[in-house]
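Consider the single chain below, provided in structure tokens and representing the form predicted alone.
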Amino acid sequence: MGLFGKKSSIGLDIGSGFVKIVEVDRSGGQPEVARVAVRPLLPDAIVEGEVMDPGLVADTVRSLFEDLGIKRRDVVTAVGGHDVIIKKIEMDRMKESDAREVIRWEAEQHVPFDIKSVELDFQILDPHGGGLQMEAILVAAKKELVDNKVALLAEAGLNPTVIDVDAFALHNAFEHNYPEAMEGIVALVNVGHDTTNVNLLEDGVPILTRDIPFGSRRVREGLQRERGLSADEAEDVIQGRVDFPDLHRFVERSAEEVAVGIERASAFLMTRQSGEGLGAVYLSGGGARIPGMMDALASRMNVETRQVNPFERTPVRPDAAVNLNLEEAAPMLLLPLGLALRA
């Protein structure tokens, strides 16, 4: 691989909870991950994808890092939620460097944000079709939300070398796991601490990203508040360590609250000509490890859910994990899976 001049690669997800670091050794004959690890951030230092406390954020990946013994210094990282803006729009066919000077112009008709105060990127999706009108996928996200994370990366003493997309790098680790997936419309559901996004794929393309304002999270407090747990007893209920008899009331409430939102994201299918709706739920994120989460998004949606598991195809090397229990912790590695692989 090109991007560091080794055949490895480091993908970094800095989420609301935890810090979580994979890397992925190329120098196989197919990708393999040499080594995982997380750890919790302090309550509050990220609410709802803000960086609260930047300092108490980079110490933290700091330390990771030199806990690890990790000397390198590049990393693949990456920007979502509601800075961030994804779009499948057509525009008149032409080659890419061509349309690459006038996407800005293109940008304009579609992103509710300053045309000036934007990152902007963009895929072809059908770069040998011969119509006049091609469909591309138009990435903006927020100069100032990128401008944050490498100032927060290079406190910590870090490199972005590529500085990806939350909804992309998961759909890439999901197709490389799940090729069987990419027929169809179906839902890749990220349930995380703060927030869930929820992808919709037609064939393996995105057709429409939305982020719900729910979390594990909301869970776990909602135990404390309600059932006077405390924040370690409902962090056990809620990973499955501990069985707690009123938990379903819970799940059923979170289910909804899901539901509801792939619903709202997927509500368009009914009108299209072609008629196909949702065909699966591939659900990861921490918050997929809930106990009887995946049972009850079935029984709300009517539709075939699975729990994604990050390394279904990707083999992993014994002695990868790093103080971490893998299958625990697996839902939520998705997204750094997804970063390291990034080629």
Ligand SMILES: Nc1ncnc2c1ncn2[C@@H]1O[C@H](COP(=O)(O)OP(=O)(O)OP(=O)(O)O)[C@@H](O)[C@H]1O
Contents of the next structure:
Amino acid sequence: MGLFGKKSSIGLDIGSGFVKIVEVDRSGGQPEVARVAVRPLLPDAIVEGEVMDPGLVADTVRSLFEDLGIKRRDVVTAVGGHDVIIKKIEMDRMKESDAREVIRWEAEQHVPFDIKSVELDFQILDPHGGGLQMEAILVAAKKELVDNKVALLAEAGLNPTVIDVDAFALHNAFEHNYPEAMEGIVALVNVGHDTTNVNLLEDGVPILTRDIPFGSRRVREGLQRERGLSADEAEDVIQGRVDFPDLHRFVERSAEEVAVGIERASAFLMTRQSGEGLGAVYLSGGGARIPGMMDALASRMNVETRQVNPFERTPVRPDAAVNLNLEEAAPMLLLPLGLALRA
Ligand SMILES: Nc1ncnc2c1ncn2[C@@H]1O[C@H](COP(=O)(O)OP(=O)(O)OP(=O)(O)O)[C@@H](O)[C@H]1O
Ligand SMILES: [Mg+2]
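Right, the form predicted alone is done; let's see the coordinates for the form predicted in complex with the ligand.
And the full complex, kicking off with our chain again.
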């Protein structure tokens, strides 16, 4: 032990649009980003989080590691999507070790899948509380989802040391960089290629997570279908390389969809006694970079809306970004950074 590299960890996020790697080094006083790389996936290799072509995805991941000359095989990765359930539950107060014994039975009441086919985990939210009941966050992921992920990584020559959950990795990196946002109620909204992940946090504790079936792909397809652009042309517009006078119409429509998703997810806040509503929206993901997206969402939601910079309080080494405009890619890197910080 103590060899160079042992104190660093690699977060690997296999999104439906891009594969992303962030390596964090902890040999100094605070975690530092030592390497960042992204690579696009071929269209339809992954659709709505479901891997349609595991061989192709494994090839993309393997070649990315090869091209970067990374010899390490250990990575931290995550699962997400419909086959992962995250729920805040109440249960009788007990020690964590005892809770671990009964969690499967407890989960049966909350998880709509066959309990034998899921991996379970949980965290007690108020371990030092006094009441007869305690709150916990329960996570259930279909075993098949986890097994498939491990198999895909094995095919890419990699070994996952930790399998996290997308929403928690986003939260983790967000908390690391925005400790001041751990007060009141905020929505962390990660707009990806296929999916938008909404994380509602109250005083830094996740109170609800939800996926909205919206991503930058929809904007691209709208431009293709309604304005006759090719996929590449539309992607250039979305990524801000080419101006398109009509883009704002598509962006407003998209912001509407995301806003409705956030409002639905946060509607229950109104029914609570405190009556405290959403204080701010923090936007991440590649979709947050679509020109005009943040402003459209801010004016539609009428809530303070900010773009998340994953490196707000995480130093990045000058040579970390490989063939990449770091400022441009930054919003996409919150999730893999959260993974790398986890290990
Ligand atoms: N400057 C940019 N560079 C790259 N992608 C961008 C840029 N601006 C906007 N985008 C959009 O962001 C998308 C990728 O975002 P992100 O990496 O967050 O999605 P993903 O994780 O691959 O998808 P998902 O989470 O939905 O599975 C791209 O498909 C692209 O359309
Ligand atoms: Mg993503």
